[in-house]
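A single chain, nothing else alongside it, follows as structure tokens in the form predicted alone.
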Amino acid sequence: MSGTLLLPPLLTGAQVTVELTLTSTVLGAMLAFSAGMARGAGPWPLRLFAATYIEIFRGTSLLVQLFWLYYALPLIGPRIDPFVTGIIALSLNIGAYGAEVVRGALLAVPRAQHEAAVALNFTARQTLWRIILPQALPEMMPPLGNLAVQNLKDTSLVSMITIADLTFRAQTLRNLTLNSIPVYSLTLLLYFAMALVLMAGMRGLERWVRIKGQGDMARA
């Protein structure tokens, strides 16, 4: 079976992979900021809740998380669509790892910056948004970019819960054609191409965050 015949179904699967990656990365970033700030500077109930969430999802396998949400949860609660299950598991997983990145970047801001904000009579909210975050965000971006690429690769696991992503399509084609080399070679190239685009996008976002952060600090 030629590459021209293999490519259309693989591209269809790649589209599903892109949708999973973008959606779960955005949702995971929101979770990361929420949990990271809660664990780093929230009241103790929020710190405890955030720490529990982070440790559970960092300390267990993403594959097992997917299986639990897809196969175990319906036995005690609602059955969730496979695509939604994949997004939930990926978002919770990347959010847990990202939360530690966020917390570390917030804690890395020198204590003198907090003291200067107090001396200027800034509120806690003004200190966070005008002093701390503009300095912490640029430091978060490289590791968060790495997590986004890792999340792209982790999407391959959703094929285990019947989502027809790129890996699922590749496995199906391989079983039909018994021709592993062209199928998996094209799959590798497609994942590599998507990773390159994602890395370029994250680097662009990182540059924008640095420029904006410098502007915000200058205005503060």
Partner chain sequence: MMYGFHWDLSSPLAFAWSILPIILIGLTVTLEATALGFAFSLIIGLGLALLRRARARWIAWPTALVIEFIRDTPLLVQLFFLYYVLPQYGVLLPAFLTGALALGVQYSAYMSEVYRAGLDAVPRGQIEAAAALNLSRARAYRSIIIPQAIPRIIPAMGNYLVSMIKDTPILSIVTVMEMLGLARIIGDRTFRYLIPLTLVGALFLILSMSAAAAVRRLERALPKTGIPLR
The other form holds:
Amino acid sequence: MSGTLLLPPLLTGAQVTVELTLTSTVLGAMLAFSAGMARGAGPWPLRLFAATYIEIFRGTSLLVQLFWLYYALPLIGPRIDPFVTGIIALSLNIGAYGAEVVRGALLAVPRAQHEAAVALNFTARQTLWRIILPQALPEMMPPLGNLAVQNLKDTSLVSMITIADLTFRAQTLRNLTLNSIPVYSLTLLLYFAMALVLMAGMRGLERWVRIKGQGDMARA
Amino acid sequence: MTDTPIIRFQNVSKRYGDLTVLDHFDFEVMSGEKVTLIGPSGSGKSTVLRILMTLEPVQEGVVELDGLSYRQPGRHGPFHASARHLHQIRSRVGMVFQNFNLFPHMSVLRNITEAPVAVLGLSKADARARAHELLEMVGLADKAQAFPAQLSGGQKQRVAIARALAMRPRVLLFDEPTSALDPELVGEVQEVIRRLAHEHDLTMLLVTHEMRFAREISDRVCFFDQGRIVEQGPPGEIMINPAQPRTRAFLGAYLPETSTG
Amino acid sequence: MMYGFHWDLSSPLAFAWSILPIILIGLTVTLEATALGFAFSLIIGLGLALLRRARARWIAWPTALVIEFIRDTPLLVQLFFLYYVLPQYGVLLPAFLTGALALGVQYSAYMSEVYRAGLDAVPRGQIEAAAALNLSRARAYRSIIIPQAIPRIIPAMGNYLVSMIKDTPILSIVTVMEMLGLARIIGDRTFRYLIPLTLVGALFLILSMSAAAAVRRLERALPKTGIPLR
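We have the form predicted alone; now please give the form predicted in complex with its partner chain.
After this comes the whole thing, all chains and molecules, with the earlier chain placed first.
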């Protein structure tokens, strides 16, 4: 069977993979900032809550989390659409890893910057938003970019809960054609291409963050 | 200078674990007075400034600034005062750090205008006008759009002084403001501080190892050793004719001419 | 019911207690797969790192591409590739070996980077000092460069070991009966997924947290100045 016949179904799956990746990366980034800032600079109850979330989702495996949400949660709670389940699991997982990146970058801003902010009588909130976060943001962009690629790769696991993503389509095609080499080679290449595009996008975002920072400064 | 103390330390003790930095320490500064703290490193002089800036809590004793106590009765936590109360204290004090501590992500102008706009509620236009005046005063009118990384150490410290002054403090603390500078850049920063000392009624506390400079600008010099003031008085007395042997030994190391003169 | 095992459905706690021995058998498989996968990744990673450092550009450049390709594509698809394609070439491996090999391949891309970063972090002055003492290239690596690279390399490898533990459940997809695989079978038979899956989650949490703590202790224990080889 030639590649031209395999490609259309794989591309349909790739489209689902792109949707999953984009949605869960954006949601994960929001979670990462909330949890990372809560753990790094929040009041203690929030800090404890964020730490618990981060440790649980970094400490257990994504596939376990995915199966737990898919098989176990409906037994005690609501039954959710598999696609939504997949997005929730991916976002919560990548958000926990991202939170540690955010927290690390916040803590890496030197103590002297906090002291200068105290000397100028900024409140704790002003210090975080005006002094610390703008300095931490460019530092966290490269590791967050790596996490986005990690998230793209992780989306392949949702094929296990019946979501028809690229990996799911590959499995179906193989079972149909028994033609493993072309099916999986094409699949790997498609993932690689998506990763390259994603990395270029994240590098663009990183540059934008730096330039945006400079723009703010120039407008003084 | 007036006769009312603006700063008062009474029986203050400050410890880090087993190390006692201030030991039943008493100290007063009059409004408008220019006081220099000298002494060997680790003698507690920088700690006095850091306590006044609310960067360090004290374990015992009374600290007051402009009648505001650093402890509120019934308050716990390291500072024994509410965030609001500390905010009031800080509105009267400014600090110039040894390592400048400029904000690297902001232009020089933004470094100076950020706090007046965000904290004092000044309009951007007013804050900028004031920043330009201050930059003029420290001789950096042309550097408003530059970023800290583009400046020399001496220029950074002059920006830091302008930034502190923009908040209109009543007390300005200088923590070894020239120690991190290359020798050839010390003069330009000292010149700015000297003009401030001579032309303003600002209360100034300076920690320095530059004895000649201390002598020029201070009304009073305090010699610190092991968490106490061993000897204090007008710079002429302390530096030319110290009474205490420890002061003499310390000054001998810094000012060879005092031992002979 | 599974061969030789009985589960007690009378209460959630009794159920958990009765399936614990089964899950613990899965734990040993998880640990074995991790150990073997880690060994594969160290060896393949070293090979990739050396080829990447080759002077000949026609070797170094394609190696860089291969590393990037492995790193940017999903472990699961790589696993399927090995699982279905190897037999076509007459390589019939048990699922467990194929799984460990897939783990090793995926992580070899990370490991090659760990080796590279570790060697690059040794200051240039050290290499120059070795040259000034007229040490041979092999000798310089053995007694100067590698000993100083070790304290940087070991903790990074440890961190990847911890994340490999968390990737082993993927092997259950190709029938390797590690913890998650067994928990799903129990779930399928009893229609009770909550307890087995929660139990597996808790065991993973304990496992990865203690492994991470061990890596941190190891990191602290390593002398920052380096470890002389014999």
